[in-house]
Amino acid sequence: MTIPTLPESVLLAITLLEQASFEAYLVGGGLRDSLLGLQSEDYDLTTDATPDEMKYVFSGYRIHEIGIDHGTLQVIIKGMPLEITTYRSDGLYLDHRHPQSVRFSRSLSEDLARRDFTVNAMAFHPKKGLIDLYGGRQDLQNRCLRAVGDPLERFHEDALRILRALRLASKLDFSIESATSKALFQESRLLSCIASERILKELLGILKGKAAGRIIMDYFSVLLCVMPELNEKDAEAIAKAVEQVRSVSHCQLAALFHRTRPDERRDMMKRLRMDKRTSQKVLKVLEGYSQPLPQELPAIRRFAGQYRDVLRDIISLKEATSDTQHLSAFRKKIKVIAQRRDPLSLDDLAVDGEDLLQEGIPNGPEIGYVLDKLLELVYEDPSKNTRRSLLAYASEVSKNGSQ
């Protein structure tokens, strides 16, 4: 297993804390991923220095008090943000999410004992090596996710750990140890205590993971606790679609929702507080997906123009759900349309509203009506997308419309 090569910023932070007579270790996901030989996205440190003591040590650096009540500061060193947290133990978790209180500690072992999974409960020092009190390194080698201590207690304390387990298992393609898995199912009802934004964030992480299909299939009943609109009989079809769609988040969400009704999708998106842009794209993908693919060129141009920004996603979802009737022929014709640069939207027309105004067509709804007619014309015959042809046709449409 790879011994972490730490960035210069991390080494400097450890050195500065030790020069001030404090301990410091790399912990968390950055250490876990480094041990797996993966590119780390962020680095977290833990120390016996209190927040006030850290402020003194890093007085020459930019500091953000992102979680000072829980002992966490973000320190920017050589352009890299590092989250550094004081050793601590947690009080009671009365809301199944946050400890009522925290107590700062001078003990690394006490700090590691409060963490969620063994693979996240290790600490590393460039000279002292790996501190592994719970068998996290062995679990990494076995590609297994196991709770620290009693899994029921861990999930009862913080129900978000349930979805975090699924996200990590999906991301790393790990199995979930049997007792941890059993507790996860048992405590899944507590997900009702978790804020929608946090649920959505973990859900997106699950969908992006390389084992997303397997995790969705194996833990579908857990997902039903946060998305009751899904139907358990659709688990296999949904898992297959998610597994095969490898795209941006709105396409992955479309794969997850593709067996639901439009009103159910809107309810889920609203409850999960999905941002408007993502919601609109998911709905647009699913709207296009629900329609049969046209086969005649004018209808294909019209379809491609209507769903231009999500056309690839619609095709991907059709492929992922084995809805492949006419798909091969459709793809070939789309390729020809793209190569010829056939006009697909109003922006592709050789004239615009200003040109029509100069031709004497009244401003207002009539301009939009005429432009739509011009677009229909070039859907039927792209060769007519010239200024001369379009202005002549626009004059004819306007004249006939006014009679």
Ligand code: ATP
Given for the second form:
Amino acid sequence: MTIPTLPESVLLAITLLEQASFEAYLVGGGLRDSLLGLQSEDYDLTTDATPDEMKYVFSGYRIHEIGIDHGTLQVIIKGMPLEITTYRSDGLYLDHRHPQSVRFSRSLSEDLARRDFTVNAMAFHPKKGLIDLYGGRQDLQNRCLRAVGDPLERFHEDALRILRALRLASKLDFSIESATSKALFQESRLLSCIASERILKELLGILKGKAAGRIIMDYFSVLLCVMPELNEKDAEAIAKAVEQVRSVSHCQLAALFHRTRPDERRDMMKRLRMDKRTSQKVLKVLEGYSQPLPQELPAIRRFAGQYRDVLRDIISLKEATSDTQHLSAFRKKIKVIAQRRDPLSLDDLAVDGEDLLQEGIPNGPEIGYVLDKLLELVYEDPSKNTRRSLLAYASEVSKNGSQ
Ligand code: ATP
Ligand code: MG
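The form predicted in complex with adenosine-5'-triphosphate (ATP) is what I want next, because the block you gave corresponds to the form predicted on its own; please supply it.
Once more the chain from above appears, this time first in line as the rest of the complex follows.
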């Protein structure tokens, strides 16, 4: 297993804390991923310095008090944000998510004991080496997630760990040790105690992971606790679609929801507090997906114009769900349309509303009506997309009236 080479900013943070007589170690995902030889997304450090003591040590650096009540400061060192947390032990958990209180501690082992999985509960120091009290290194070698301590208790304390387990197993393509896995199923109803934003964040992490398909299949009943609109009998189809679809979140979400009704997916996205932009994209992908692919050129142009921003996602989802009727012919025609730069939406027309006003078409709904007619015209025959032809046609349709 790789000996982690720590970024300069991590080494400097450890040195600065030690020069002030404190202890400091790299912990969490940064260490886990480095040991696996993976590029880390972020680095967490743990120290016996309290937040006030840390503020003193890092007084020359930019500090953000991102979780000061839980002992966490973000310190920017050489442009890299580091999350540094005081050793702590958690009090009782009464709401299945947050400890009633946290107590700062001077003991590294106490701090490691509160962490979720053995592979996340190691600490590393460039000179002292790896501190591994729970067999995390062995579990890393076996590519296995195992709760620290009694898994039932740990999931009961904080149900978010259930989704963290699925997200990490998906990201790293790890198995979940059997007692941990069993406990996770057993406690999954407690997911109702977790805030929607956190659920969504972990869900997106699960979908993005390289073992997303397997995790969805194996833990479908857990996902049902947060998305009861999904149907158990669709598990396999959903897993396959998520795994094969384009790796962008709105497309993966569309794959996840592709067997549901529009009202069901709307409810789920609302409940998960998904941002408007993403949810609209998901709905649009699924709306386009639900339609048979057109085969005639004008209809293809109309379809491509209507779903322009998600066309790739619709094709990808059709492919991933083996809904491939007419797909290759459709793709070929889309390619030709793109190469010829056929007009697909109002923005592509050689005239705009302003031009129509100048032609004497009255302001108001008639402008929209005529523009739509022009678009229909160029869908049929893109060569008509010239100012001259369009203006001539505009006055013709306008004379005929917008009724
Ligand atoms: P990544 O950053 O790759 O998403 P991570 O494991 O670093 O994964 P963070 O949320 O950054 O996740 O948390 C850092 C560390 O804090 C974890 O590795 C773990 O030791 C501990 N931790 C985070 N959340 C929990 C939790 N809910 N219960 C127990 N320990 C946790
Ligand atoms: Mg992290």
